[in-house]
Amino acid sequence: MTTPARPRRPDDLLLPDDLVLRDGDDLLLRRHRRSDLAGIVAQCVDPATVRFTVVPTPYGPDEAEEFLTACERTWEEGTAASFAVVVDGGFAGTVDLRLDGTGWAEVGFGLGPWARGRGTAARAVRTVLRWAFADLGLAGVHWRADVENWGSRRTAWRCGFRVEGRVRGLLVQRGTRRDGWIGSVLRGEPLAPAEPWEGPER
């Protein structure tokens, strides 16, 4: 069943229809397309994605179609900007910027296993943050992750997020509360490590 679009509120943002963000010649971010469906499914059945996110399980083409429809709806509503990460012409993952209507947002990101380990996530998140601060005028962006998700924390660290602390029961995953980290980066702060790395090397 399709969820109807909610009425636009005065604080919703008007997001450009054909927005494309780039970082170098090999990486771009754009709105999701139906041609991304197979890549979305492949990413969302990956064990690490299942472990650390709230994707439905099992996950197949129907779930990917629902995700694409939700991305279109929230973009049109101005409540979230969901970008497909494209590397060398191929789908690599997603960066979501969930807008709260008060000049702040929360970022979420994930790559398929074929695209990890090359700094792609940090490049993609920085690109979205630059756009969010410069074009949307956001004051700050939050990040949250499971306390066992060191890959997400390393990416956030590389992008300048300061970890504010570990919060018990911060996250809900498939009906279960899990401890999580929360961090933030403000407009004008460098999108580079702001503090020493405190986690495992890999």
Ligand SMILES: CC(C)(COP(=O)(O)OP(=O)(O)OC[C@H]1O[C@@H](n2cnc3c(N)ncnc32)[C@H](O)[C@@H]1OP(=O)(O)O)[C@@H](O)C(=O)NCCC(=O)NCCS
The other form holds:
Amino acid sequence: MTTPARPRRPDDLLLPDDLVLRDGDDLLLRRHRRSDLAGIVAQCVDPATVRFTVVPTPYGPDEAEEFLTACERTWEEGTAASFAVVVDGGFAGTVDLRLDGTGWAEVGFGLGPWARGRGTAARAVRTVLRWAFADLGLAGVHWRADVENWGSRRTAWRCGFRVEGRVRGLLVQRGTRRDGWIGSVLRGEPLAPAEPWEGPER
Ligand SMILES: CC(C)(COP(=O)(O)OP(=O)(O)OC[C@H]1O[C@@H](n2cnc3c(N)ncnc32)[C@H](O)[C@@H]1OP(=O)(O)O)[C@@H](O)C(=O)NCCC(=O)NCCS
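Rather than the form predicted on its own that you just supplied, could I have the structure of the form predicted in complex with this ligand?
First the chain shown before, then all remaining chains and molecules of the complex.
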């Protein structure tokens, strides 16, 4: 995982130091810790993660260290809120919100393969969205994904994102342009499907 950096702007939001978000008894989101390092490496060498995200490849402990440092820095700058997803006490993945300083953000998410297939990403994204709309006062959040990434699209759909376009060359992945979907959800909208499912059923 990589978190883009940019200089702090005056309208950036201050993020609380010790933030923990919960959904039920089993799922919590908190800032990343050094003890997540092995889980981050395991997640970032997974083929689906390599295929659909911008993680460096090859990925090892040095890259995970850089990711942890970037998460720390961008949290303190108020430019990105990057959460470790923790299920039953174990590291499961990451949800991040890249805050653009105008009251909007873009969401990113990914789970390690061991944590998939139970709807965890949708629960984690919904939890972060609830916090972002209620506590940060964001007006809206964008989602973008590779046009082959139906798992991401279904997760976004479950969280209330409306897919508003398929855009040629929307995404840059390791120097290559790829076609992408883009969608949004606004503050006040239900964090539940807003339109019929248009993709394949599994
Ligand atoms: C996207 C991701 C976070 C979803 O994780 P998850 O919470 O375990 O999601 P699930 O496996 O439960 O899949 C979510 C839904 O998509 C469906 N789905 C998954 N892959 C699908 C596919 N290829 N075609 C159709 N539906 C698919 C699942 O059946 C599930 O449907 P449900 O909500 O009706 O149960 C996970 O697959 C991942 O980490 N992928 C690699 C990283 C990535 O792509 N991140 C997003 C970048 S934009």
